[in-house]
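A lone chain, given as structure tokens: the form predicted on its own.
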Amino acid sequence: MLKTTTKLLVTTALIAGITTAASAADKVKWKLATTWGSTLTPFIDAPTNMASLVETMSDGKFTIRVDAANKHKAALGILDMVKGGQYEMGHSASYYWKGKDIDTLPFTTMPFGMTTPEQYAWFYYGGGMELMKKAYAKHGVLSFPGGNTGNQMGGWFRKEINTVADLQGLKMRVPGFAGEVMAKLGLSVTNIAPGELYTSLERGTIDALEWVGPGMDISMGFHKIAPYYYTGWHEPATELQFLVNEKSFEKLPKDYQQILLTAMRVSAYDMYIQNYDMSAKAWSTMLTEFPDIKVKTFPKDVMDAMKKANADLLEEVKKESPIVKEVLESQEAYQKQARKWTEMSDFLYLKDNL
């Protein structure tokens, strides 16, 4: 069932306008595979809400079946399944594919990078969508923003981190470019599918992990094993993605294409505000309900080491691919421009009112 906020975002006039055009079109049935399990709210809600919107706006003639990871059993195989046509669509995160194609890395988020509003502005008004299309063209798929988590927490650790030396030798689940940064600081880094995180931490396969934020983390139970909860630096604006097989998209009637684009954009934003609500509520009660959780920020020398490792690695990765270089430089330029307004508006407002 659609969340109330999603319903409000799609007006009656919009639905009426698109469904009128869709009424004469043939029925279309698609399948979508997700990285997430069927109960992983709000990640699973983004594709589910999107599919509901598509069905509503097409007057039931364009339907999309959403298969969670526990059904298709390939949580980190979404790109390959959409690329190969096994599924017309997928819902995942772009940085999961960095081992296959480094060009896909920057479209989720980057350490010390843009905030969520800055990144959305870059996607839709700063050239980000065009660069993402360019990066994914070789795979025959289209990628679209699929819901943002906002600033993520820095992770759950079994022991307190007081110095850079405390990080060395730890086994940690951390994906994306942040994983490269942590590896440079001496950690053994791995990426594990969401459904296996708690078991891996419980069995000692890993010593630490980062997931999302309090709204999603508490229900996973990580605090029972790793009580040190660190604030974020590595994923300031984690954008999930909708992947669409390009040939399948081109075969759609034009009105169905517009329905799909509209539904993806609306459901992505709804996931962002849903997750924000979840974390705000969880944070307000977390320390009362779970007093053993120790909320920490990384010490300055640790943060300085992370920033230096990040800067060094950025220069290295820019040499690997002209597309990565183009994307990273576009993001850096936009962040520099947008951050002046972020500081003037949000930062100074919060500074003066907390």
The other form holds:
There are 2 protein chains.
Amino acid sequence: MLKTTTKLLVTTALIAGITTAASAADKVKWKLATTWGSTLTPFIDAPTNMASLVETMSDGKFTIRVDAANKHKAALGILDMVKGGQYEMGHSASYYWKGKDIDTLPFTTMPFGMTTPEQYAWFYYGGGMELMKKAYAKHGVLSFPGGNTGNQMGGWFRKEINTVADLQGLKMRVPGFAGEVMAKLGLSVTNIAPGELYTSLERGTIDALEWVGPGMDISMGFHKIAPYYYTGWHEPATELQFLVNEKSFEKLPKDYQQILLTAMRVSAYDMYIQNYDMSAKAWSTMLTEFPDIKVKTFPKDVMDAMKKANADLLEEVKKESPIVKEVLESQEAYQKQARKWTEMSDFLYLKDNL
Amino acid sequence: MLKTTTKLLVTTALIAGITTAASAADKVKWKLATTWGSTLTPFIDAPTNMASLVETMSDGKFTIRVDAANKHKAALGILDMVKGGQYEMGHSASYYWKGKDIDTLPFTTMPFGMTTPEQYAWFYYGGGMELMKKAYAKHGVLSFPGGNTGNQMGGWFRKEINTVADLQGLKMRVPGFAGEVMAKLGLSVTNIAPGELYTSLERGTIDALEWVGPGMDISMGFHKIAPYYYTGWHEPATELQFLVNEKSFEKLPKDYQQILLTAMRVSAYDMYIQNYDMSAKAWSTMLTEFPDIKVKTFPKDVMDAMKKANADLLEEVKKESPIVKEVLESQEAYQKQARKWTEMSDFLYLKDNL
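Following the display of the form predicted on its own, present the structure of the form predicted in complex with another copy of the chain.
Next comes the full complex, and the chain you just saw is listed first.
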């Protein structure tokens, strides 16, 4: 059996629970809840495109209604709703559940972690999917890659950062594990609703914020009020997530299972490429309209302090559960091996072709 | 209509030719001819996995038999066989048809061209698919991405290359457009069957050769006899190709069309990730077993000479047909824009994380 086939094709293990499979001719109607609003391109496109593909491939017999956050009003309740069966599917990000279950933290992206192709290689050929299945088994939920943003930018800053001391007391909107790293370095880390970010930055309520990258940042307008755009270190390959209620999945006939798996997989890859295109185009527009944007990389001293804070925090996290330890160590080992290839291939090629 | 949806979903234009579509319940049996041998992983995996997905998603009703080159004996006759209808589908590489139709040259990869994510973004969101459709329309054949190797290595050399003069008279196996660039620099360019490459290099019949990258090179054993492994410049994102006879495609019911399109698209992305994993692992093995392999990048003078020869050759190619000119100019414009984003995102991230 070929490698890819084993990974993507429905395996007997997955469908072992089926006793009375529905006939493929039966109509199946599912609902999916997303964390995102109905206009948040490209995040919302991943589940919408996935649902369209499922419907067309099943000749209209398997339909999935996509409910955006404005409809179900529980943007960060997706895991619970899929677990409880109110929704057969969800679309969100695994690291949102870290407060509930630390084992789910590493499946989105990690500071100083893998790039997008490295991380997909880890998921599909390096044991990542098996570990994600293990981490989510306790919830009766299946988890799959749901679309990648590529490398995220380090954020918009009103002032230049030259030393670690410049970070002290800085008020910054930065969520997730990166927020914990920044807090350890003395920043005052806050979370602010997206709709209030521009005003908060403009009025000085915050001094800095990170969002995603040019493709999604441009419509927020931050480049008009914060001249320093720092390159990324904290989310090198943010992967969104499809969640599927395991019992619902087991009830599907085998062809619908494969249609669903394939539609999720291709929509995830596509979002990575769609966002790559969006960022390339938006960055070009930003530079034309605001040629004074200053692209900066944090100085070595600052980066080293972030790396140390991150490493210390990771050691603490590994003590919290044997599963999260196993996942983080698997990622670290894979990254170490894959990064040598990334350096020799794309990195050295780009060095001579910028 | 969302962007991705427009690109991947079957459009009415594509199915306008259907007058009497077969019922989705009908059995469809197709054959696919590949350029590759039955054991050439990961190239052969892309069509094999695609066919498995189509079969499972159609509940066994749409099957595609994959014939490897050892069966049909026409490794480089794939376009002709799909055009003539002996095979409904093919799996090969577009640049193999450049002698027959220059318009097909740019759809695989170009020296000093786009990286894999840049090129997928160009195909799916930058107008590439529309241009490929235009280039292949005269053949009555549809062409789709068929799997990417990622950045290919510049090849194995028995001696170090320090100056442009060191290239003069060097005998090298290097096919395609890169071969023409090398010939312009004074190399004696030859093509040799894969099975004879090792012996030719060992006996000095050739001084150098390029193959793919660590993942596929390792089983060839070149690292045991040529110590210098040059980084890539000539095939930064080699994309294989699915070919589909247009009339056969139009006869498929709409659900089978979408099943086929989705299975091709996901299998292509998957091959990129599969080969990334293979190269990461193989490179680690090579370094452990043969720590004396010397990774080299061609010196600036040599690289500049290659870039100039490449640019001169491209200007000649553009005069050959208006379509190839349009495609090359579209790629150049897209690369220029996307490379700025690649530099600011992955390149600067990797620079601090090697």
